[in-house]
Amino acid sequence: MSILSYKLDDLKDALSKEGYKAFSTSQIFEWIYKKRVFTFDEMTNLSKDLRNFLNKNYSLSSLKLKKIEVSKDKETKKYLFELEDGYFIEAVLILSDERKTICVSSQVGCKVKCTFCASGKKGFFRNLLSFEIIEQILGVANNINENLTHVVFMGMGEPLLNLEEVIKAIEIISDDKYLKISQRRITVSTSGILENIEKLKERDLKVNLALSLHAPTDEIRKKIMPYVKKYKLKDLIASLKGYGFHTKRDISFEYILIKDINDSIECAKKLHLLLKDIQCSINLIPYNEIDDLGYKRPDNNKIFEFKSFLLSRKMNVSQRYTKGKDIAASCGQLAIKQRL
């Protein structure tokens, strides 16, 4: 059992039953989350007996860092981790001024299988456990020897199809006793799993929510995102309004611009009509081309015209500039590697 799957009080109870002092738990967690120590033997202020007990009954590090790729501009790093069962996942570090953002994976593969994305190309294998999500953060922070400032659940997988483990990870990530990353600096991206957006709202977290929209109409969306075709856009927008009202957080919409699919001015007009009554931001992402999928990136003039139209309608629009494309670390490019 990974010790990272425990919260402080739960571990206190478990160790107390074995006759160990409650304060030892705080010491253990300080070693892990503050000092980023990855073996129990290095926890020198614990008794030798307790360290032996921990070694026999708990694991601390289950992910193996197999490879790091660094982009030419040095602003993006992609980390390949091997899981205990031989599967692989990827996480991405994005550096921008004072921000150090990690993009974490929540599943091995992806059930949603958007037709333009590499993550679900080889199928879905399993959900990640909360400690496997947390270990991605600890592993990257340890690699750069600095604390991370932001966490985005935008790596491999659909976070809301692994809701309980993602919530457990968020609670540990954001708690002052652990990683102390404010929920306001945590973003969960979803393709729009309607019933789980409602469940997330009920859990009273204050994380940012981003909808992978990518189309202004149900007709276009079901062609490129067939898994979520049962969720109508009007219902998703209503649910997201409710989430924003409840959490007091703005909603963001991710919109990948794909040549001749969703990049026309007509699509921009429909997008404005869809979102004009919700307080939100729109993040335009020119498509990062992936071999064998057949989709293309629009030319720069098309991107400029689409963005300019939305800005002329007073929409809050930004354009994500591609980082890490040369190491296949950009949006939609993370792909499952073969199991050993």
Ligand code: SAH
Second form
Amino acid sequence: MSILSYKLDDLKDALSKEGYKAFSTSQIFEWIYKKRVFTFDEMTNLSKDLRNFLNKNYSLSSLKLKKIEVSKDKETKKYLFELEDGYFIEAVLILSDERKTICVSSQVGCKVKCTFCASGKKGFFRNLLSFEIIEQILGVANNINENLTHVVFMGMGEPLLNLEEVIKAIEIISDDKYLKISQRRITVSTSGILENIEKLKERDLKVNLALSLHAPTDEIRKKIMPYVKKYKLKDLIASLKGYGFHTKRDISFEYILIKDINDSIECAKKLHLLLKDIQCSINLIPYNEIDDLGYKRPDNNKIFEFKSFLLSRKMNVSQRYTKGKDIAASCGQLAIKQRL
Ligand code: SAH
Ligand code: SF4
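The form predicted in complex with S-adenosyl-L-homocysteine is what I need now, so please give it after the form predicted on its own.
Time for the whole complex; same chain goes first.
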């Protein structure tokens, strides 16, 4: 069992049953989350007996870091990890100003299979366990020897289809005594699994939620995101509003601009009508082209026109400048590699 799947109190309970002091658990958490060691033997202030017990009963690191690629501008690094059962996942570190953001994967592959995305191309293999999500963060922090400031669930997989493990990982990484990545600095991006947005609302989490909207109408959306066609935009938006009310934060929408699919001024007008009465931010993402999928990025003029229209209507719009394109580390470019 990985020790990373334990919250502090749960580990305290487990160890106290074996006769170890509560204080040891705090020491173990310090070693893991503050000093970032990867073996129990390095935890030198624990008794030899406890270290032996931990070695026998728990594991601490299960991901193997196989490769790191660094973008030309050095601001993006892509990490390839091998899981214990031979699957590969990727995490991406994005450095900008004071922010050190990690984009984590939540599943191997993705069931949702949006027609524009590389992650779903080969289908779905399995959910990640909470400790495999946490290890991506620890592995990357260890590599740069610094703590990370922000976490986005925008790597491979649909986080809301792996809800329990994602929530558990969030609860552990946001613990204010250890990794201290506050929930306000954690963003979960979702294709919009309505019933699980509702479930997330029932839990006492304050993470940001971003909806991958990508279309101003149900008709266009169902063509590019067929798996989620049963969820209507008006219902998704109502559910998100409820979530935003609960977290007291604006809701955010991601909108990939894909040539001739959703990039016309007509679409911009419809998008404005859809969102004009909602306090929200819209993040425009020029499409990252993926081999074989056939979609294209609009030219810069078209992107500019789309954005300008929304700005002229006083919408809160930003454009995501693609980072790490040269190492295929941008949104939607993370693809599952086959087992070795
Ligand atoms: N499954 C979740 C989170 C992972 S995808 C979701 O879909 O929201 C993270 C973001 O990358 C999503 O907004 C997704 O739509 C976007 N994306 C996928 N493929 C892309 C591509 N080829 N170019 C640009 N963005 C892409
Ligand atoms: Fe899955 Fe998100 Fe890619 Fe859609 S965009 S296939 S939901 S990872």
